[in-house]
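Take a look at this single chain in C-alpha cells; it is the form predicted on its own.
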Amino acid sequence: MVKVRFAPSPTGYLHIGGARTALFNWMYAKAQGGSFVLRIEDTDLERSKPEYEAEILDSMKWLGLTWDEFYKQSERFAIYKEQAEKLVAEGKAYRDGTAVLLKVEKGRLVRFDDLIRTLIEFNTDEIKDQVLMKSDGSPAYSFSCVVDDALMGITHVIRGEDHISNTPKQILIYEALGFKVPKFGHLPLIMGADGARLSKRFGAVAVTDYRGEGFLPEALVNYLMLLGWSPGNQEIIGLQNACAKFSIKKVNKTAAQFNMEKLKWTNGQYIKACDTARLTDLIIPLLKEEGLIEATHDRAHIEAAVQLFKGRMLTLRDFLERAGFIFVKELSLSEEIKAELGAKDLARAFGLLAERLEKAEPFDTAAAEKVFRELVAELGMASGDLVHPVRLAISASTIGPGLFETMAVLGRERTVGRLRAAFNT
C-alpha cells in the first residue's frame, strides 16, 4: 500500500511551499488508496516552538488535509540512538567524540529514478562522511528522516527540489541500515512574480495569513494544486475530484509561478458559489473586529448584505471595504464627493426622494425603485442623472450593486438620513 508523509519542522509557521508539498502528498495518497502520515520534525529543541506546531496542525486541518498517523521526532530519540549504535557495532559508522558518523564509501555512483525528474545520480566522492548523531545527543536531519521513513513504512517520499542533494546521502543510510529504499519525487520550487524564489512580497507568507486575509480554504487548495500540476482544461476543481485525476508523474519539472491575482480570482469564484449563511458566519468576526457591529446584531440584516455583495468580492475582507457603509451609523463623505454633489442642483430632488421613501410601505427593493422612477418622471429628469449622486450620498462610492437593492439592505432610516444629510434637507 502507498504510504506518504509530510514532515514539517515547527521552527516557523506553515508557508505556501510547505502547504503545497503537504497537499501533493495527501492527493497522491488518496489517489492511490494509501495513507498519509504527519510527522513533526522537532529534533531542534532550541528552535522548535509549541506555538508553531499548533499553527501547523491548525492550518492543516483548515485546509482539509487530515492525517492517518501522527508522530513527533522529539519522542523518538531512543530509536535513533539504537539504530546508530547498531551501525557502530557493525563497523559501518564510527564515533567522533560523542558524535556518530557514517562511513561513506568513495568512488561509487548513487542513482535513483525520481518520480518527477527521471534518473538522477551522484558520485560519493562528493559526499563526506555523514553525521548520524550530533555531539549533543540529537539525531542529524537525514538520519532521523531515514529511520522514521523506514520504520513507518513510507513508500514514497515527495518533497521540494531543495532536498535533492539530501537524497543520495539518505540512500546511503538506508543501505547501511538494511532498509528498503522508498521512491523519491522532488517538486519544483514556487517562484514569485519577479521570477525569483518566493518571498513575502510575492506570496511567501503563512497559511494563517491567507486565512486572515479572507481566503477560503477550498480556494487556496484549488490554487495550490495547480502550481505545478493540471487536471486538464479545468481551473476550478474540488479536492476530491482532483484526487481522482492526480498523477505524480504529471507534475511539471519546471518551477511554478505564484500569481496573487489568479489566487484572488479563484477565491472570488468560490465566494460566489459559497452558501450565504456560511459566508455570513465567516464575515461576522471581521465586522466585530472592525467595530462595525455589536455583540448583539441583526444576523438577517448581515446575511442580506452578504448576499448582495458576494458576487463582487475576491476575499472576505473585500466585504469590509465594499459594504462597510451599510453598518456605520454616520457616513463620512470626502471633500471630493461633497464638491461633486454640491455642484449639482439636486437639493429639491434629494429632499423629495427622502420624503417619499420615508413613507414607502413596505420599504423594499420594489418600493424604492417605484418611488425613484415616479419622482424622476415627475421632475423630467433622466434616471441616470440621479442614480449616481444618490449612490454617492448613501454609500460614498461610485460603484456597487443595484441602487435599489442597496437601499433595501441599507434600510429606510439610514437611506433617508443620508439623503437629507447630503444637502441638509
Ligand code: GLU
The other form holds:
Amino acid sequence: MVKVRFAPSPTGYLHIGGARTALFNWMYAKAQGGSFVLRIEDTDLERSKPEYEAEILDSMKWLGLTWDEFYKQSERFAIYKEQAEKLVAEGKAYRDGTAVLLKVEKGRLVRFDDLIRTLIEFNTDEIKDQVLMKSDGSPAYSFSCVVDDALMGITHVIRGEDHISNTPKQILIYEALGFKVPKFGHLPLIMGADGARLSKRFGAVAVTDYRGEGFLPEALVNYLMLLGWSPGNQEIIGLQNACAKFSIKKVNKTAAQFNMEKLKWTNGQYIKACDTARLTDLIIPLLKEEGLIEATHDRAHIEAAVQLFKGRMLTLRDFLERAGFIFVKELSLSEEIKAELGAKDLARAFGLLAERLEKAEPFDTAAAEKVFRELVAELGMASGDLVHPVRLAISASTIGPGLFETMAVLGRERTVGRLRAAFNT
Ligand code: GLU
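Could the form predicted in complex with this ligand be given as well, to go with the form predicted on its own?
Full complex below, order starting with the chain above.
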C-alpha cells in the first residue's frame, strides 16, 4: 500500500511551498488509496517552536489536509540512538567524540529514478562521511528522516527539489541500515513573478497570511494544486475530482510561477459559488474587527449584503472595502465626489427622490426601482444621468451591484439620508 508523508520542521510557519508539498502527497495518497503521515521534524530543539507546530497543524486542518498517522521526532530520540549504535556495532559508522558518522565508501555511483524527473546520479566521491548523530545527542536531519521513513513504511518520498542533494546521502543510510529504499519524487520549486525563489520579500508566504487576507481554503488548495500540475483544461477543480485525476508522473519538471492574480481570480470564483451563510460567518469577524458592526448585529441584514456582493469579491476582505458603506452610519464623501455631484444640477431630482423613497411602502428593490423610473420620466431625464450620481451619493463609489438592490440592502433611512446630505436638502 502507498504510504506518503509530509515532514515539516516547526521552525517557521507553514508556507505555500510546504503546503503544496503536503497537498501533492495528500493527493497522491488519495489517488492511490494509500495513507498520509504527518511527521513533525522537531529535532532542532533550539529552532523548533511549539507555536510554529500549532500553526502548521492548524493550517493543515484549515486546508482540509487530514492525516492518518501523526509523529513527532522529538519523542523518538531513543529510536535514532539505537539505530546509530547498531551501525557502529556493525562497523558501518564510527564515533567522533559523542557524534556518530556514517562511513561513506568512495568511488561509487548512487542513482535513483526520480518519479518526476529522470534518472539522477551522484558519485560518492562528492559525499563526505555523514553525521548521523550530532555531538549533542540529537540526530542529523537525514538520519532521523531515513530511520522514520523506513520504520513508518513510507513507500514514496515526495518533497521539494531543494532536497535532491540529500537523497543520495539518504540512500546510503538506507543501505547501511538494510532498509528498503523508497521511491523519490522531487517537486519543482515555486518562483515569484520576478523569477526568484518565493521568499518573505515576495510578500505573504505563510498559509495563515492567506487565511487572514480572506482566501477560502478550497480556493487556495485549488490554486496550489495547479502549481506544477494540470488536470487538463480545467481551472476550477474540487479536491475530490483532482485526486481522481492526479498522477505524480504528470507533475511539471520546471519551476512553477506563483501568480497572485490567478490566485485571486480562483478565490473570487469560489466566493461566488460559496454558500452565503458560510461566507457571512467568515465575514462577520472581519466587520467586527473593523468596527463596522457591534457585538449585537442584524445577521439577516449582513447576509443580504453578502449575497449582493459575493459575485464582486476576490477576497473576503474586499467586502470591507466594497460593501463597507452599507455599515457606516455617516458616509463621508471625498471632495472630488462632492465636486462631481455639485457640478450637476441635481438638487431637485435628489430632493424628490429622497422624498418619494421616504414614503415608499414597502421599501424594497422593486419599490425603489419604480420610484426612480417614474421620477426620471417625469423630469424628462435619462435614467443613466441619475444612476451614476445616486450611486456615488449613497455608496461613495462609481461601481457596485444593481442600484435598486443596493438601496434595498442599505435601507430606507440611510438611502434617504445620504441623498439629502449630498445636496443638503
Ligand atoms: N523537515 C524537512 C523539511 O522541512 C523535511 C524534508 C523531507 O521531506 O525529507 O525540509
